[in-house]
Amino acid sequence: MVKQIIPANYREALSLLNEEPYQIIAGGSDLMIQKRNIAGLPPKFEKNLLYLFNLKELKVVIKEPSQIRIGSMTSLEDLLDHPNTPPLLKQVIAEMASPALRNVATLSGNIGNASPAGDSLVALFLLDAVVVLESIGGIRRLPIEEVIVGPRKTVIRANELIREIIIPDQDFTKVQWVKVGGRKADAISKVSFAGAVNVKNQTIQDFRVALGAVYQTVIRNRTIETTVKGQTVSALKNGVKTALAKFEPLIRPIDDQRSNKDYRKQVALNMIKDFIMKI
């Protein structure tokens, strides 16, 4: 039988994790489903459990001059209600799960779960989020794209915790979020899209696109984005086929119970085109 440990504070959690491996659990909205058992039996956890959701030190949202810091145990519902949460992230969270689940689910849980269909990850990739990892040995700060390396795969070490997520302040003239699923909310995405652009004097200063559920990780390609910066809006719209041709090879979805790869690919390309044409 696995042990279930509730540390009294963050430092105790780091110490415990340094002594032996644990399955870290926050709200459990992903893990309890993944580890579910037949009716009447407890979930099938193989490792001892370390519960962190009670740690008040990690339930913070701190606004600084050039960034916002989100503690790893801050619930999605708290972020939805917080005045300093980036507007795009609020849009995404509003269409995630149900209010009951949002009260226990966290961004760090989505990061640790590392699902290609994780809606919050699309926003975090787009917003240049940095994940702060901490162990007894020290702190690492990594861009989110370096943390998530594949489906259910991260570079988080066995003795590390996600301490916080940092999102830099950013200036956009337009952001767009689109989720395609069986329902508007409380459903896993078939395809998800986030786009952001900053336009001054009809010239594109910043351009970003992120896609979920169409590859092993969230897709965001900075090389393509760089080719768009400096173009006029009209030039980008007139060359939209060229832009789509650059994204097309990156979009490699799979067939599964929610959708098929051909549908996903076409929808993803349509989302990019729609975003560009609405700039």
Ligand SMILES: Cc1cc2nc3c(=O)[nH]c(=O)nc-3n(C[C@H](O)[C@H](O)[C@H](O)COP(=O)(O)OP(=O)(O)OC[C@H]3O[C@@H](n4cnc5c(N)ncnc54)[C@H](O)[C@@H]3O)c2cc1C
Contents of the next structure:
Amino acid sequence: MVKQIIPANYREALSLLNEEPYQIIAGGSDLMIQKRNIAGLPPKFEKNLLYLFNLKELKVVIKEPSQIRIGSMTSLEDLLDHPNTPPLLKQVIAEMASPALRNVATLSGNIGNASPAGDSLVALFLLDAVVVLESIGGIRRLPIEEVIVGPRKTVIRANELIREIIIPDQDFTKVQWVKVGGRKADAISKVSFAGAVNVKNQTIQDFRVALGAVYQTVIRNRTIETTVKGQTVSALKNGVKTALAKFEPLIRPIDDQRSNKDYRKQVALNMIKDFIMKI
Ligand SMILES: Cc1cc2nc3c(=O)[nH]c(=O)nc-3n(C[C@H](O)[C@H](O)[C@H](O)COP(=O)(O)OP(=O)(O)OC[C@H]3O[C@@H](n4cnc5c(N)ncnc54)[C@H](O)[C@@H]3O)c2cc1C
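The form predicted together with the ligand is what I need now, so please give it after the form predicted alone.
Now the full complex is given, and it begins with the chain already shown.
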């Protein structure tokens, strides 16, 4: 029988994690499915459980002059309602799961779960989010790309908690989010896309693309993005085939119960093209 611990405060949670490895539970919306049991029986957990729902210190959203800091236990629904949540992240969250689920689910759970189809991850990669990990030993601040290293794989240590997610303020002239799922709501993505661009005097100053569910992690490639910066909008549109050819080898999806790799690849390329042609 596993122990179930509800720490009274954040410091206590870190101390407990320092003593033994626990299964950390934020909203539980991924874990309760992954650990489900036959009908009528409680989920099957191997480790003792550490619940974070009580930690008010982690339910804060702080706006600073050039960034927003999102406490790891802020629910997705609270982020949807918050005036300082970046517009792209709001758009993404609005299409995640359902309102009931969003009231418990968190960004940190989406990060900890590290699914290639995790929707908020596409926005967090695009927005250069930084994940703040804390243990009794100290704090690590890592770009989201360095936290998620494979399907269901992160570099979060057994004694660490995600404390907060930091998103720098950014200026874009156009942002685009497209999620393809089996239905309009409560669907896991078959393919997802986020793009952002900043154009001044018809010249591309910043160009970003992030794709979900078409590789082992979210795809974002800064080398390709750099080749686009400095181009005029018309040059990019005229050379859209060249841009697509650069992305094409990176898109390596799998067949699964939701979709197949050929469909996913073609849709991903269509999404990039659509974004470029609409700049
Ligand atoms: C019906 C349904 C629909 C869904 N729809 C979507 C969807 O549209 N898009 C989507 O991306 N996902 C979807 N999901 C998946 C899930 O809701 C999300 O991944 C959600 O963000 C998980 O958050 P959580 O707080 O519930 O995570 P939990 O299940 O509590 O945790 C997930 C993982 O993160 C770790 N973790 C959580 N918080 C921390 C922390 N502070 N520090 C260290 N590790 C931590 C946990 O240990 C665990 O490994 C859906 C799930 C269901 C059941």
